[in-house]
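Presented as structure tokens, the chain that follows is alone, the form predicted on its own.
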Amino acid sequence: MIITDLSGLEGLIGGQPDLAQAAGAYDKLMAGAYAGYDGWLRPGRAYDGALDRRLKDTAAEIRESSDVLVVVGVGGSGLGPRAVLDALCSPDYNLKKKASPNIYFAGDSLSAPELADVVSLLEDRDFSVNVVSKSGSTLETAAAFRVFYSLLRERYGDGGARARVIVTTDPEKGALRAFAEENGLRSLPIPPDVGGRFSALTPVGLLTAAVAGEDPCRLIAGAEEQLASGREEALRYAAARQRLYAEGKSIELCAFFEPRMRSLCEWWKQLFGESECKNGRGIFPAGAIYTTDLHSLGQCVQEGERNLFETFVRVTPGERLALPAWGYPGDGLDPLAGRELSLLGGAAVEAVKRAHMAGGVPVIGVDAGALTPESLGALLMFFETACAVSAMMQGVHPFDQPGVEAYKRNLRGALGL
């Protein structure tokens, strides 16, 4: 279960987090206040036995037929699967010798060089494409899919191309759903009542995990356990955020103390940014990877303007590595020889926390324990629950994103579409 630590607020907060208000918002959420948007609260329903078999069979076919899987999606459709893959398999997944295909991501920008780089990686390699979009009309995704589907047709012909496409989209409507049905393409559903940034625990994120050799059921089990037992921890986080915002802390710097969580950090930024920042209000979500980013942002955090607070996210990777006895003279590490690097990392968390608190920066702690599929599923659910509750406490709709839709309309208008 995820643990929220509020000891880093002591002496730096004027009032107490309103846990009663957070609990009231949560009860309204669970009672259906946002029916039609709350399917993510029932991950087991969205991922039943039949879907589990479909997803695992699809993953097995990709693993057997392809050297590469290209995942095409933007926003939650790209960040969700990438966050899961990197957290469980590390950002260097594609460099390691694994039995499963390499996995590349595309369609999250309109960059020609970026797409060309991915295309160049597919030379002389069999590949499949998973296109992920609820509507099918998102410009970045549609443009990238055209590139890769055309390449599939050139290499394998129309029939072969159709056999190598997996469409993850709305089960009933939308341009991609119509395209999949017209062409007999394999498809996986995004539940209609689950928005993109809340979809990591649906086939959006689970197919990629399965292709990489992870068991999606373990992620779902962790999410369900978090829902059943971790409610209070998520509410403590939501209430603390809103208390700090009320006291003028308008920026949250969410720092992950494990580099393989970098993509999860990007997912977190979208989750909170699109859910809360509306009507001229909201906490600006910024992210960092500590201790790496302490060498670029540490001075700003320590002595800059006091308009921010931090959230420290800790996990314990399964890998063990000890500090060798040998070192160059004067490196000062001889007393630490033989100690696990994870112990050094834990000491770093506490040292940074003390330093930043002394500089007037409140720190919320979020500890997910050992990094496993179950704990990752729990962490995703923890943040989704806290985000929805926090937005409700702030008085905004947690599940729409009118600002994003405005940019999409303007872009299509500029292109004459």
Contents of the next structure:
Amino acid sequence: MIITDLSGLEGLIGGQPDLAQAAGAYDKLMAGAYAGYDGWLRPGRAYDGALDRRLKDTAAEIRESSDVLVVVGVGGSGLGPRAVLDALCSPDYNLKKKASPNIYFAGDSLSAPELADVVSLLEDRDFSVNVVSKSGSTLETAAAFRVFYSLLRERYGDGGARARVIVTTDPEKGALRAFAEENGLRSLPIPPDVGGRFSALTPVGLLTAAVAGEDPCRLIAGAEEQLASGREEALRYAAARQRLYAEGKSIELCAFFEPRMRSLCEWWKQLFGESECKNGRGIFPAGAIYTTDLHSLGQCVQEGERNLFETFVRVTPGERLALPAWGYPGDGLDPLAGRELSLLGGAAVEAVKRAHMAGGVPVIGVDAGALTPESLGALLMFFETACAVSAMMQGVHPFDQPGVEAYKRNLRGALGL
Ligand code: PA5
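Having gone through the form predicted on its own, I am curious about the other one (the form predicted together with 5-phosphoarabinonic acid); can you provide its structure?
Full complex below, order starting with the chain above.
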């Protein structure tokens, strides 16, 4: 269960968060105010037994046939799988010796060196490709997929290449759907009523998790549990954000106190930025990893312009590590011998909160507890519901992204497409 802590607003806001307005928006959302866009509110229904079997069989085949899985996608189609993988397996997943394949990400930029780096990692190694795109026509994804598909055909021939591609896309429409049908490629569905940034709990994020050895059902169970019992906490977060925005806090710095949440932080930025920033309004979503970024952004937060608030996200990974005895008292840290790093981390959350509040920065706390597939599923659902509610309170459509489309049009024009 995710807990929202608003004690870090005390003395730093003039009025109270409008919980009644947030509750009204939440209930409208649940009652289907955005039917056609709200499939993510029913993660368990979309992820039924048949899909679970298909996804797990696909994951098992990839593990069997490949040393590497390349996941090609951008926006929600790249950040979702990456956020889930890094949170559960740590960003160092690929450095550790594991039974499951290495998992590399591509197709999230137009960088030749970045793509060439991934290609070079495939030399002498068997690989499969999971291309993820709801629309099927996103430039970065389509460009990278061409490169990897050509490589597959060169190495394994037409039939072999076909067997090593998994297309995750809309079940009915789009260029990638048509390509998959025409070429007999295996595919997994992104439900038509689930947009990119809300799709982490569909095959978009779940196939990668399954390939890494995690059970997708556990993420789904956590999300369902959050929906069943997390209404109050989600709407408190949404209402607090909107109250702070009304009081001139136009930047939210979402700080995760755990480096393995770095990709989730990127996912969070997309979720809130694309859903909320419209019509000349909206909270600018910025992200940080603490304590790392306290050594770069800390000064700015403590003493810079007072136009921001922070959200501190806490998760507790299972790993334990105690500091060894040292015996050289010069740095004054000897009393820490035998103490667990996670306890130091917990102390840091409180210390940073007090310091930043004293500097005039309101702090919202979001505590997800022990980091498990269930709590990760709950955290994703918590942010998704709070985001939709917050956008509704602000009076914008949470599920479109007209601003993103404008640059895409220009880019296609510039390329003569
Ligand atoms: O949230 C969204 O819908 C977008 O930001 C998409 O995630 C992003 O543009 C990628 O789109 P697609 O999955 O169609 O390739």
